[in-house]
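Here you get one chain, nothing else, as structure tokens; it is the form predicted on its own.
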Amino acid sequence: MLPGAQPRAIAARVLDAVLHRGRSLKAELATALPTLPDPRDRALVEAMCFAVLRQPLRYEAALEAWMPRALSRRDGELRALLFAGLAQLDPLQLPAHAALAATVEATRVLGRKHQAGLVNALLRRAQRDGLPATDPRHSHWPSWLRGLLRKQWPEHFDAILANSAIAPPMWLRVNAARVGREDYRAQLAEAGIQSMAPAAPAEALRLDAAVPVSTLPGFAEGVVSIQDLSAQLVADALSPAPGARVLDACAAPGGKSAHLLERDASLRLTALDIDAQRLQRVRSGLVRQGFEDRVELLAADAAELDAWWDGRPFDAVLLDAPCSATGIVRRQPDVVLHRRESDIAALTVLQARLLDALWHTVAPGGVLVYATCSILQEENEAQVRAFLARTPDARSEALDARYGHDREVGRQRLPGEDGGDGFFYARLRRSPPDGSAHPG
């Protein structure tokens, strides 16, 4: 068997499950990748899957243009393998000879040796002619979602779709308690890794070319972590006072808790998540950074206060709420394949339930930051406006332009702006008992 055939066959199986059987990309990769001992093969599988799922209509259009008859439903694996083969040529730009040979060989791994000639012919045509031009207005985003975005973001609609189809840069968060950002940039440069430092947040570095985490100096020791620019800004929005009592209410995977502790290890932090398994990932990240003894970890439904809260109020609460994930499609491209219109109504009910419950845990004069990785108004400014209307002791505090477009009760970053993900932020202050405004 040719080297490289196995990862291409695995990519085809993953893509078949996601595209044709409604499976989660994350779940499929979690099962498939451990079967490949070579990290380069694992990276190749991920790269092919993400490239296809960001722009599946490009590859579907090529097959429609070049094949006299459409593939049958029974040929889902073959279609997925062809998509993976085309993605290797564009946009991954892998060496054509090796990509074609290994992809053709993958037909044998999949038990489709009789279709090797078809795969070879189609990929050679793609190599010779390039992919057919497609109308950029066509999108695999569902029509109901495109309609919402066009209505809510008319001036930004095309950019949202375009940026969501592009691989994001790799964002690092330097652990300021261990090393300065410029000193770490110098370490990266010595390792042959070029980086860029934005004005904010203070710990962020951007790598336009992604690298394996094993090549990052000090990664295993917690000197640096992977976290998108927009997610890093959450710590700026919360800005708890030194030594404050803080709740991270939907903490998994744990990057925001770790970021807060990197800034102030004296914080009294409680990290809560409804999923005990995901909470283990939080624990693992904290262990890597040496913070495992600084955090109280609780597996519970944040809205069921009687199940976990001891009645002592928090000075600052972070609610990074469950949402549609429409701001991070470039990172989770299967979101738009699986999301249903009814999901949005269910999510807004859940978000409101969490907001109402967690507000009781905020100390008078304290702050709650509501954040999502959604770009839909229903989950963001409309959610916050409704909360403010029914919560007399809550008021919105202004955030500056680094958090994106002004939505009056919060700020919205859109996908790709400054290289970051789509993200919403609202900072809510609980009035002191006498009802006076907080000076901050």
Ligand SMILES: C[S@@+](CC[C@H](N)C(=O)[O-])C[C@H]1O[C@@H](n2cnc3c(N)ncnc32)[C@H](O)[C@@H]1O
Contents of the next structure:
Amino acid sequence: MLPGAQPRAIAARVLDAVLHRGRSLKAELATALPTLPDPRDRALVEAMCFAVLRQPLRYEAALEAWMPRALSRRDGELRALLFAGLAQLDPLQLPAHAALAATVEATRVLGRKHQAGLVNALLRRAQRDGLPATDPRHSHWPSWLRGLLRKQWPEHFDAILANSAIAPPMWLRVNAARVGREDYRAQLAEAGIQSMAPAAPAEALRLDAAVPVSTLPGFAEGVVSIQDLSAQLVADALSPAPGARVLDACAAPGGKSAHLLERDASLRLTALDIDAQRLQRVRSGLVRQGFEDRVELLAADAAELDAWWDGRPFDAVLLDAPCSATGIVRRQPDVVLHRRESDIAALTVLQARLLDALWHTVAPGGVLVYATCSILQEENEAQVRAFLARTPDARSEALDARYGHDREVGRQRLPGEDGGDGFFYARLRRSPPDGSAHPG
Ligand SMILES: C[S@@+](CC[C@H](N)C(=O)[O-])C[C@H]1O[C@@H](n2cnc3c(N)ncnc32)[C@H](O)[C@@H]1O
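Okay, that's the form predicted on its own, but what's the structure of the form predicted together with the ligand?
Every component of the complex follows; first up is the chain already shown.
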């Protein structure tokens, strides 16, 4: 068997499950990838799956144009293999000869040897003619979601869809406790990895091209982490004072907790998440960085205060809320395949419940930062406006920031702006005990 056939067959199985059987990409990859011993094969499977799911209609259009009859429902795996084959040519631009041969061979691995000729013919056509042009107005995003976005972001709608279909740049967060950003940038350059440093946040570096994490100097020792620009800006939005008691209420997998500690070792941090398994990822991240003794980790529903809170207030609370993830479709492309309109209503109820409960844990005069990776206004500014309307001792504070879009409350970055994910941030101040205005 050709060595590249196995990863192609595995990509086809994963894509078949995600595209045709409503399965989650993350869950399918978690099962499939460990079966491949070579990390390059695992990376290839991921690259093919992400490329296909970011713009499945491009590949569908090619099959429609080139096949005399639509594939039957029984041929879901074949369709997925063809998509993976096409994605290798565009956008992945793998050497065509080897990619085609291995994809054709993958039909055997899938028990579809009789379809090898068809795969060969279609991929050769793609290699010769390129993919047919598609109408940019066609999108695999569900119509209810497109309708919402068109209404809420009329001038940005096309850019949101276009940017969500492109692979994100690789962003690093340099561990400020260990090394300065410019020093680390020089180490990268020595290793042949070029990067640029944005004005904010102070620890972010954007790589000119993605590299395997194992090639990053000091990655295993916690000198650097992978985190999108927009996620890193949450630490700026919260900016707790030295020694503050801080709650990260939806902490897993732990990127923002780690960032806060890297910036300031004097923080007294509690990291909470409802999902005990995901909380293990927080723990292992903290171990990698040597922070495990400095954080209280709790598995609980943040809204059930009786279950986890001892009544001692926090100076700063971060609510990085569960959300539609509509701002990170380029990272989780199956989000738009699986999201239902009813999910949004359920999420806004959950977010409001978390906001209301966690507000009790904020010390008078303290702050709560509400953040999401959503670009839907009902999860973001409308959510916060409704909270302010029913919470007399809360007021919104302007963020010291220039990125994204300044909203009536909070700030919104849309996907791809400055290379970052779509993200929303609002900073809420609780009135001090005597009701006097906060000085700063
Ligand atoms: C957007 S993610 C948080 C990402 C995290 N802050 C980071 O930077 O790595 C949302 C998290 O909220 C958690 N979650 C959902 N409902 C929750 C609840 N009721 N109480 C606490 N955590 C919850 C989920 O398990 C998930 O880990």
